[in-house]
Amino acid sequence: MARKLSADKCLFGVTVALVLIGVIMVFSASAVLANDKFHSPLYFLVRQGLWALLGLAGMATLMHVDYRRYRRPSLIYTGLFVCAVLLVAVFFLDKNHNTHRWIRLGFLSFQPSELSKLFIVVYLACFLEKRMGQIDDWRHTLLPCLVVVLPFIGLIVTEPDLGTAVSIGIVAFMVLFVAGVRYKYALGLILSAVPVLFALVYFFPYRLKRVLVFLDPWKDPLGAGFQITQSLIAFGSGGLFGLGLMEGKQKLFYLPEPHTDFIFSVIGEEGGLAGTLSLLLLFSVFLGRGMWLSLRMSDPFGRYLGVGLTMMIVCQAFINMSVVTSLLPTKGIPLPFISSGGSSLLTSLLGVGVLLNISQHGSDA
């Protein structure tokens, strides 16, 4: 029996620090919209509120739960089926945003593509520790892991949203990685998913468009560019220092969805560099110190569970700051901690408070 440890503090620091900031940067963010929409400057800061206490109370929960329990085949498989079943259903549900994305229960919504997240991960490394003497055997290794992750993907695409698509691909690859897949099979991965991605671009006339715009997006600053524009211009009025929370001229229905996709550019127009510098240090701290805690650990599946729990908020992270910032094309997904949004504050805190766990198991730090 592993010597349990003290669950560590940094990581639960900088989780909490990042929960407080995205309340914070919510209200700020969302204010004024929501009382033009809901006569309420409150609503969005109570939601987001409710989420953060409620997905503290799951990490507190969870942190206290061996992380070994999660090895069960009952328990992994019924997580995927439920979770395939959602993401069928919501197709079969009205359409939001032109998007089969949300189950919703009155005022409360939900996205099924989080949850099927932490099963993934989980699914695959527990598979994967069963195979560690197999890893490069594609036919009983690579194969099943595919079979699996593959329909999820597939489903979440046709949603559609690719974004979060691409990261679960992302996350099931540095997974495999760690685990020790050959070079040759990891570069076949890479190889065989570049063709895909160009189709999915190519032959959808929106997502082509957006491409085109990231080329240029000032050649068509009031039209398909104004999203990106916007977001530029709130960084570029933030300076230095920022103009202070609140002051923030961008949100003023210029920016698009400022409490959600494109809340970074806010903190970028109200913090300035130091804030956007800040917020990028807490995400380096937390990518660091989740690796350097699962690497360490000497049992595989906590290992790869580990890396995949750390890699599904940080890669998710990467493409949202790397989409407002324009480094990538416009694609709506929500920064970690930060974005309003029960969904995606709910399965991240769940994923840290597992996360919290393994680092019990661990050597001394």
Second form
Amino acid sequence: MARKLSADKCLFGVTVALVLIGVIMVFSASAVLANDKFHSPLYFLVRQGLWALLGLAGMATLMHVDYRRYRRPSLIYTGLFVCAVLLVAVFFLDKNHNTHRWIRLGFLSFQPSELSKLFIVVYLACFLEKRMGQIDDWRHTLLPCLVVVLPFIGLIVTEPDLGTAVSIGIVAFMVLFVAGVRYKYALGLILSAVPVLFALVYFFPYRLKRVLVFLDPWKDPLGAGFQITQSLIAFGSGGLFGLGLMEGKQKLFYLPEPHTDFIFSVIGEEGGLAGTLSLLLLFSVFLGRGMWLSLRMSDPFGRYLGVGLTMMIVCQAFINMSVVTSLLPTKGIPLPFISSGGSSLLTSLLGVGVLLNISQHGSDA
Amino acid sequence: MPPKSRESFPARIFILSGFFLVWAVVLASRLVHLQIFQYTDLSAKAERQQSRSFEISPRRGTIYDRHGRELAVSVNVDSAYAISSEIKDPRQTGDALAQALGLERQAVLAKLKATRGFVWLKRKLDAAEASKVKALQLRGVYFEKESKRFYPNRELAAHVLGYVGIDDEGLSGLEFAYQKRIGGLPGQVLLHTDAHQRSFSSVERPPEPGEDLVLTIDQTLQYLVEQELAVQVKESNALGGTVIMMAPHSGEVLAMASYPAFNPNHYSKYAPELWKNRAIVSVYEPGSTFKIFTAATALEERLTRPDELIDCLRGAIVVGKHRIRDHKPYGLLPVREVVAYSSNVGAVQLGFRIGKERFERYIYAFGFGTPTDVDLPGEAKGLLRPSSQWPTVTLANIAMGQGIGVTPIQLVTAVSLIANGGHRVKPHIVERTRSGAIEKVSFEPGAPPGRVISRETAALLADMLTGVVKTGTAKSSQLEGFSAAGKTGTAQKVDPNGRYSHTRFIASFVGFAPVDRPEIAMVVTIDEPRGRYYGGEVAAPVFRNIAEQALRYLTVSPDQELTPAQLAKRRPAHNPIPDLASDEFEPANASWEGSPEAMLASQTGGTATPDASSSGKVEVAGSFNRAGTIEVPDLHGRSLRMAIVNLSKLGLQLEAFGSGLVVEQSPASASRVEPGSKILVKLSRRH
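Would you mind generating the form predicted together with its partner chain now that we have the form predicted on its own?
Complete assembly follows, chain above in first position.
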């Protein structure tokens, strides 16, 4: 059995740094907006700060919970069931006309889709460990996985929240990939996802528009291309070292959602290339540490869980950064740790808590 | 554990890490591209959308006539603009705006859809449009005060004043020539705006008001001149005409008119052809009027004397292959009669005595062939070939006023020289500029431009030209009560085939009065009169009608007894200037009775303005001239335009606050004030 190690200090430090950057940038990006909407510049700062404290507390707790306890099927299936119920419930509880993503409990609001990510990763790690010997038998491994995961993705797509759905799909695929699914099955999965994605885009005009805008954002900078061109303008006017914290102008109603999905643009404007590359570096270090500690694990559950949780955060971060720099079509997806939003921050920090516990069990073998 | 998957795990971790590494590199290069290579472009875009610099237009200087009457003023009016992003329903808003502003519905909608931000809807609205749009209370539609140029006397002196474009920039006339001085400097407001167009900081430079211009033009004389010119052009079915009246000793232009005229308040509604100031741009062959200068040169060079007999060869002289004829055959004529009867043959012989180089030198000295540099833009310099290129026939032609092109302003300047005893004068229209309380003399006489002909020659010529008026071709220019000197001209226009026309003429008259102490010099040209076309028949009467009234207005004492014939048929039918000596004259304050429409219709000069500044030389005292004060009229209920017109006629100035109709004024009506005083009025839309 692996010897007891201390928690990964690097991963811990990177996480705390990202959370702090997030709190500061949420304030910078939202102060004017918050004052405008809620008559208090501190509105989003206070919320982000509280969620960060709650999240860090959760992370510290989970750090000390042996990850192997999550193997219990009763826990996993209960968790998945609760998530499924909540995901169905949002359709009735969220009064919003167009999207059904939130469960509101007075002061707090929560996205069940975020919590689902965690449980799906745990489920996949546990299930694949059990079927490790038959990983090449698609009927006994791939099929059950898809039967569990696809309904969740389907529910989230219906919310609609294509961004989160796609990122769950990608994380699931990557866990399957590292678990040793044959390359030809992996390719098959990708190929079968393509027509589904195509249909989801092609038959929903607003998604199709986003993709077309992505292909040429400057064609209609005042209309459909407004969001993305404003984001590019924010990055561009930041230059090498940026305009300075709080000095950005693009967050003043030019950038859509400057404190959530487009917070990286605000970082680009106020922190310049120095700021954006630093953030990219922090996420890359996170990725490296996550992969490294997974590699050190001797038990498959630990490995898959480590990879899955790392992917859950890094993949989403990279997608967000690619979207706001117009490398990918616009999808509403927050930047982990940084974007304002409690459920995303809490889920991410809980995930890191589990990762930090895993890091104590690795072996140098 | 099967060894296969045991080994594949690290491999797949590496593949996955590699995939993310590539992704990270792509992201990093994208960021470098955006933040370094596109920095200039994108930060410029940011600057453009985040800050908008507004210009605050400065107050444009007022243009006054020589007695402080307003010829061009600037008033604040509303311009409407929209912030498109604030308009919820562009179609509905566009419809309402189109109706209120009298614009095309599609055009308004296109404007609203063109941008998310600022767009002008219509600039410089009239009061009715502005109140209509304001009443609609449309979201996202705003008003900005802009300065609009207003010419209270409409066509009066339009060619001199010029006009301004929508951005308050002078496009013609004095407005153009003095743009830099009367335009002022616009203020600058830099607004940093967020995407909701709310400003959150601004850097400002206050606008600097333009200087006021005080002209040498006398509004009353200008009106008189325009009236008389218009009447004659219409009566003779001519294409147009021009009159310039100049103070011969100073070169001050007292009046300058071109007909047909245009209303500079709406200049764009007139054909561009009408905008041109014939007085300074039209170049024509002067014909007989130029014989004055032939004679002047010959006399100054002592090549002849007024009573020397010239053989006019019974009406024809052969020059090379050309035969030059007189309109009537003459035998021996003294030089004074050569001028009086306008003998071509006589003039040609004087020309030959002078010779090419000498004649050329004098022609330039009189001011022909070069612009006079009057302070108006676009002046023509005329046509004069160097004497080295003159064939003999050209010398002969020029001596009788053909083969040379002159402008009316050159002619009147040259005649002023003869009137004032031989000094060149520099014609000018702007006398002073005023910047707040600081007055600047605009026209600096500088070094005297010098004498061209001697006092004696000038006197001889004046005498000869008086003869022209008394007994020669210009008898119809004889004045009632005043002596006058002058010369007629009837120049043939050149047909498209290059030959002189026998049907198209320019009738002209140049002259001055009174002869001994000239107060006015004048040129009159009538372009293509139909029917009667001789200068003596068409142009000379205009001179007479104007000069008689102008001299009385200027309170010049008559130097001639009225002939019984003149006494019999006193005044001409149309008489914008009252006879100051007669009792028909109404005091200025009496003119406030009657309807505003009648007042407006009569425009300026409907009655003469009592003129305090000229009262010093009054010898024929007018009953109106009471201690030089003016009674303030009652302006209540009048529009701004009416108030300006009314006050400017009295030589008073107006300072207005608010918009609408006059509700208060200070000083009160019936109080007496100094000429040129400012009357404050408050306007309001409440009735």
